[in-house]
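We begin with a single chain expressed as structure tokens, specifically the form predicted alone.
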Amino acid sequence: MIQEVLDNLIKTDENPAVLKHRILELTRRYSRLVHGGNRPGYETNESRKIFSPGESGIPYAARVFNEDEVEAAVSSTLDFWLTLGSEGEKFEKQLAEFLSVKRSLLVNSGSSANLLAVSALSSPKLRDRRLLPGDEIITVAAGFPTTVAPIVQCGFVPVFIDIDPVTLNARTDQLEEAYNPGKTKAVLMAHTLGNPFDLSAVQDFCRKHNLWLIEDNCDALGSLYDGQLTGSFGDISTQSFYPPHHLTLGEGGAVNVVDNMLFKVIVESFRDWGRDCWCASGVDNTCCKRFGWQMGDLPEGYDHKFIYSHLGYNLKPLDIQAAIGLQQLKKLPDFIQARVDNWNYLRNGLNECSDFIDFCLPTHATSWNPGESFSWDNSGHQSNPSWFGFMLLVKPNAPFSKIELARQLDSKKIGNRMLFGGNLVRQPVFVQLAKDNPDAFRVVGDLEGSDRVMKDAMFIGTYPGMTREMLDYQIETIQGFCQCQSH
């Protein structure tokens, strides 16, 4: 049957443009038939598989897309440019415009974005502000490992401060204690589960000590701090486009250059093999002096396309991914709102579990008020998260443990996750690192908050593919478990 359709297409459409149009029409029809379950949960769609509580699984996160993304991927594949090209250029431009930053550079993952951001701080092009081996970067102990791993991989020293278990973000009161004059050169932190960290305090600290600031914005695309999008505060910020995140390219990420365009040159060099040349793939002589350079100990006139100013990598994504991303960007405002709406729905529905479970608060919030509002501290600052997940922090007096709750959710096919690596210094890799080199990292304080989150916290999903039926089932399951355990 399929071969017959294809044979008929070839017979009737000799014009490549007409044939491509027909292929894409069929692609959209196919996607509507097959991928209905991946559409946004706020849409009404007959092709969506009916949710069956206890039988249908609820992932903590998943790809959300429709026929637009599938058509874009097939169209780009038919053109077969493959490597980063015109689609990538458009995506980078539109992402930078969304964030109100100077430039966004696509890479193959959020982890690679963090690696490039940290590597960039080592560039000789930064002159007296470059980081040298042994210099220190302040970060937090609880989070995702590849926020921290690049610090060690690049020869620097992570200095771990604790987190507040309720906001999941850095205890900024520990920043001064973490500061080591002459050695501390940067701060690198993530906006955990989409909740902005205290950007006011961190920025003030960085300005006071002339430190670089890298925002790991991988979980927080669309989050606001004082009305400004996260990812636009630091010197550099990073994004991830892995399927659980706010938009997806399958794999992929980005490094955002907030203001200083020197970082564009440096990050691009580290991303593209370490070369000094800034020509795009397939383009020659952008500088109009390709054979007019003399750098290092190379002979004068050596081809600029093969001059290397950094020990770089090859961390580019494919143009096909960027084509998908362009369609995802169109949906991003709705995706962000869906995450906020889903978090609020869960918070309202689970309020009666507050005797046993603490819930996350946005940074600077002091309490949650029924009806989707918060009370705020007297700092004058507010944060509005685009939530990556919904935290459940089991209280010490609860008649059950986090593990027991997680097992219950698993048995009901409700996806759940720990807060990533928990307290990272407890992870085997850091235990071994400390044995191999006691000076490999520093710890400030007892990390009590990080240990609490590691022991007692987990999260469930808020992603835009969730329907009200899924959210209601999660609420019903958690409420029922709490009630059963309390008797």
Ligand SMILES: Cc1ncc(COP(=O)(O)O)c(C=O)c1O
Contents of the next structure:
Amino acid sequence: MIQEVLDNLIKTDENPAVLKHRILELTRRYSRLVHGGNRPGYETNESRKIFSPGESGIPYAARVFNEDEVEAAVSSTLDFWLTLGSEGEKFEKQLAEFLSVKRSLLVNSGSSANLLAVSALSSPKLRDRRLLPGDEIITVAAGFPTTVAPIVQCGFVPVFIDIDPVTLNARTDQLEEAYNPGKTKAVLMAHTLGNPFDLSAVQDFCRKHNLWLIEDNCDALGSLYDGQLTGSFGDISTQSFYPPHHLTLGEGGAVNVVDNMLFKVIVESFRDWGRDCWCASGVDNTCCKRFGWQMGDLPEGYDHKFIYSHLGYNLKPLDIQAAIGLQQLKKLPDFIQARVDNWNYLRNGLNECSDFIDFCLPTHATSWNPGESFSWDNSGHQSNPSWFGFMLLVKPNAPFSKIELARQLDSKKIGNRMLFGGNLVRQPVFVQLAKDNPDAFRVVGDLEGSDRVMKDAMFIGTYPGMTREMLDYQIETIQGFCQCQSH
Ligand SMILES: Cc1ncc(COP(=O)(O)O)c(C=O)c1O
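Alt. form predicted together with the named molecule, vs. the form predicted alone above:
The next block holds the full complex; its first chain is the one shown before.
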């Protein structure tokens, strides 16, 4: 009898499907036991760690996941396909559907996505609309460095305009001044901290001068402009899936091709070694004429899999990352709502600090009204950010500096960040660039807003892992600091 049970157990263990099922069951149990603190903050779940004010620490952002992501990662690892495959294909399709864009292409980071988006503009496949070395791309001076770095890396010239320190987005009144006839070919900007930039003004400007538009949507997945998702307005847009972002694959990013499918071919080529062939990994002869091409100065019939039409890279992620992403996508609507709710909660709670601190306004809003509403300018446009963070802009009359506030938050273990690189032109890399080549970039105006943000702005988190206790503790700490400093 005992021998029979043992034999059966051994037999089950030899069945891969049963074994995998058991491993995944145990994985889920393990994850519930170990990763309780990473569950969404809006869940009332006992497995969330108890928050202990001043001791636990509140990151400004972190991975938010449950056993679904861990199971997906282990399952994909057991399958061991590894390179971008069926999970990647599903993720790309679902992301594109979410954004209502023609295609999304997975890459290994948001920075890679920006590099690919800018590289794509150099492709000879764009014929007379391709960018040539020395052509100019208008961007903003304050933000994340790898929004701008690809412009220089690809041999183009960034032209910096200023930002409004309250929306953190481009001063679109400077666009015409930045325009250089015959040289300006594109606009590339981020929706800073999730706040959509003035897409109406930027799109009008791009249409008027026949310019490409790249939206860096890395911090803004789920933000709306006139009811339409950001990342679906430009020619190309980009996403980051690094942990602080709206959803995470650990590392990762995406290039979204909004409408023009030529960009799908070009971006994929740059992503995948620069090859002309578009076969998926492990597939041959998708074009049905693998040995029937003649390109460049190659001999007739040279294998299409080894024909290169661009100076490419290899910027693909792993299929395991895509498997995690598919689970994250299911949670995305709740994540987006949580970011909005957390921002509103902080905004209401911190209102009494308004004597010393300014807060962000969504683009086109003119003021915030207690509760959850805004007054809007008369442009007829509105934006609805899915906030990446909650900005605190210390007013010039405040009896404390941003650094003092940041130190206080640090001492209370409240995560806080600068607005990335601040005025990028003041960063050592751009100072050096200007020394090496004074024509490497151009600046419009005095960048007063970018300097202001560099000096006075910081942000705290709105990520979906925040619980009400964490938000309350942040509000109490900042309120207490403002009161204490004003006496
Ligand atoms: C606006 C913006 N663009 C690009 C990136 C780069 O993304 P990644 O860290 O995935 O390279 C970031 C990073 O946070 C970002 O905030």
